[in-house]
Amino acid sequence: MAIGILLVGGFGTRLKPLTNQTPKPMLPIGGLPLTEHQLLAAKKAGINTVILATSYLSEVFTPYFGDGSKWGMKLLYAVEKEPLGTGGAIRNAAAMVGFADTSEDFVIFNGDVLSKHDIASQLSFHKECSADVTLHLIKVADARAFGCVPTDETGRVSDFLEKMDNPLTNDINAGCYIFNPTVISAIPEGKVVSIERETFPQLVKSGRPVFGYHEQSYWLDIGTPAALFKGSRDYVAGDFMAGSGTKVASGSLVTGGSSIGSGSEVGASCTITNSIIGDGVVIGDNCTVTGSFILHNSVISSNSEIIGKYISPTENLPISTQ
């Protein structure tokens, strides 16, 4: 079966201040880190070994995920001393399982994408096409903000195009790739390499079989606070969601697709709307929390009004969720 690689080393600059103390793949979506959602999707597709390619705040991942046994998986960690770009990160991670000596394909996940597409079907398509690389492609209404990926009638990729005012297609790269191990062998070791700007265009130009797997499923780039809040609301799909051991006192209202992690406490007569609240958070009585992100183990004093804020045990900063 295939081996997974999660690219979770980015700085999450567009998500600041939410990423000041938390790497973006560990930010919660419906009470679970984005990375956990991706691991569950990989597991569903039959992928049991996954390598986390980490860099920024790499020490946050291991205490939470450990060796993966909690999920019935084997997890490995490839820590980059210096960021190597997407291609360099893939090469560095794959070296942990001896990619040159395996016939198994690698499924690569961008660490900031929430997708519900059928990974097993993408793998089947990859094998049917005898592809070297297969990308998940989705169609968007306006591709001007993205690089677009034209394909022929068989699904073979004909080009990789940068952002343009008049895109040739509305099909864009959705951030899940399947690699034949020979492709990884061609990525220079220890160098900063972009698969989007270097590896993919070079493969197409040289005539290698690069295919696009089209599936118009739920997909979201969790690149901004607004996108993170949307992803969490979509996952909650109701008024609110609370983790195990969380207590909400009588007379309090939690709504607007809010999520609360595990072991948190919400006092009496509180109103919480469109907010993401972590684990072990204590919110006092008579508080209003709207459009805010409250990091794990934070304490909110009674009678507080928290609107459009990022709150951690050490920080109180404004954010925009619009």
Contents of the next structure:
Amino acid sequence: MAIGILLVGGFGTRLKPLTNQTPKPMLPIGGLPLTEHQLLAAKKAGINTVILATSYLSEVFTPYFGDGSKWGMKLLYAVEKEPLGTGGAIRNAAAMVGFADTSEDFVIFNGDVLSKHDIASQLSFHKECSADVTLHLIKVADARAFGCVPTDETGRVSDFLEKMDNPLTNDINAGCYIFNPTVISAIPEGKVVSIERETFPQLVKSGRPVFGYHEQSYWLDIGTPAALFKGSRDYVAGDFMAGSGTKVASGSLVTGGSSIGSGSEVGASCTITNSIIGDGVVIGDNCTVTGSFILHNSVISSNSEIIGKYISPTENLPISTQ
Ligand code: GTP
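How about the form predicted in complex with ligand GTP, since we already have the form predicted alone?
Full complex below, order starting with the chain above.
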């Protein structure tokens, strides 16, 4: 069975200040870290061993996920002292399970993508095509903000193109790749390498079989605060959701697709709209919280008005979720 690698070591600069204390993949979507949603999707596709390729704030992952037994999975951690880029991270993580001696494919996930595509079907397509690499491709309405990935009628990738004003296709790289283990040795060891800018274009140029798996299903890159809030609202799909042990006092309203984690308390006469609230948060009485992100274990005193804010136990900073 294939082995998963989750790329979760980036700085998440565009999501600052939300990533000041939390790596982007650990930010909650509907009360669970994005990484947990991805692990569940991997498991559904029959992938039971996953390597987390961590770097920035690597220490945050292990206490939450441990050895993976809670999810019935085996989790390993490949920690980069300095981030090795997406390609360097894949090579480093795959070395943990001896990629040169395995016939297993690797399924690589960008750690910031919420996708409901069928990973098992992507794996079958990879095998049918005898591909070296198979990327999930998604069609977007406007591809100008992305690099685009043209394919021929068999699905074979013909080029990797940088952002342009008139993209040749609206198909973009959706951030889930299957790698034949032999391809991993083509990535230089111990160097900073970008899979998107270096490895993929080089493989195509040298005539290796790189294929695009087209599937149009729910997909979102949560790279900015606006996208993270959209992802969380989409997941909630209603007024609000709350985790186990969370208590909301009577007379308070939680709405606008807000999510509250586990073991939190909301006092009386509060209105919470379009907000993401973590675990173990205490909100006093008569508070208004709108378009805000409240990190785990924060305390909001009664009568507070929190609009467009990132609040952690030690920080209070403005954010824009538009
Ligand atoms: P920005 O700084 O806002 O661009 O975010 P980012 O650092 O997460 O970069 P980007 O969105 O391009 O990264 C895509 C995915 O790859 C994310 O899940 C990152 O965590 C991950 N990633 C990026 N660079 C590295 C790296 O050097 N090492 C590892 N292990 N993962 C990385």
